[in-house]
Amino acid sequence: MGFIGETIDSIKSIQIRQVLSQAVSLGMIVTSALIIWKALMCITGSESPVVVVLSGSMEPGFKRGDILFLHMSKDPIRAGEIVVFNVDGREIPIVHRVIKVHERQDTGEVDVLTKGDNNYGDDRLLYAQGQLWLQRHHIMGRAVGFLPYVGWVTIIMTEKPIIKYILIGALGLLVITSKD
């Protein structure tokens, strides 16, 4: 009968109580992860307290696959800081360095110009059409720390979805076939 037959027999022998227990455990894990994420959002003041560097535009400082920890305070943004920002019309945030800050005298608002350390020119070509500066609402946070290479798991699962599905399937089989 083999592995598949044994797996089917194992699935049939699972009792309702075990299924409910596993569903509650899975729900608690997912809920705990969401609570931790929301707590990090409150502590850091950033809508996304952790991001993965997806390109080599910030090398040699940050490499593709590094995880950045963000914080967003009320302090003014200064040239030299590394920020993560969203651009209107783009889904994926960008990690680059602030190269110029322009404070408007009339309103006190700050306009920011960014550039990747490994890029030739500034980011105006990446901004929305006609946009020359970033405003505070575009900035998700400032980089305050990083873990090298840990984000490769996310990159691999995004670029090779079959690996993600294999991993989810294997974890599902592990849950189904495990016995208390």
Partner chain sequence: MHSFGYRANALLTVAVTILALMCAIASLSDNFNSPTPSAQVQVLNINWFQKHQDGNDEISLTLNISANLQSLFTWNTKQVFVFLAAEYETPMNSLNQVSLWDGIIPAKEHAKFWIHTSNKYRFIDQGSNLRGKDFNLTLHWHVMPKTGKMFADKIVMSGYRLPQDYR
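Would you mind generating the form predicted in complex with its partner chain now that we have the form predicted alone?
Only one chain is given; partner chains and other molecules are left out.
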């Protein structure tokens, strides 16, 4: 009887160890992703160091699903730069090019007008009612780098949540069933 009892104990202890090590490795994956994201935030100085292009307003330069790397330095904003900005009353940030800059002599504040390369007119229609210019605090960062297509992953996941759940489920199943 002692033999059987020992075997059961050993199986139980192995399972607990496996579950623990799986939980730890899962935690490692999640935390390392978080570390990378936060480190990017520190390096670039931008709230969201990477953005996905959602509209075709900058085509053919940036297409839907492309990824932009942002940088937010203290350098003044100049015409021609591609900036990401938030407009009051709109949740989704916009990626457009600066076409006009007026920088104050005394305070150094800027008035900025933007336009999408593929749009016919400037962005005053997109701004809040009566707003003629963007100020510094509207701007989240300027685009410095570009990677095509990668953003489609997030677009698909946000627009087709079923795929997201299937993916998460499959990954979870893989983690639970893996014997390594």
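Values in this document were obtained by computation on a predicted structure and should not be read as measured data. Positions refer to the first chain, counted from 1. Think of the rigid core as the biggest set of C-alphas that the two forms share within 1.5 Å after superposition.
A.B. asks: Cα of Lys74 displaced 2 Å or more between these two forms, core superposed?
C.D. replies: Lys74: C-alpha displaced by less than 2 Å between these two forms.
A.B. asks: Hey, core superposed, how many Å does Asp106 shift at the CA between these two forms?
C.D. replies: C-alpha shift for Asp106: 4.1 Å.
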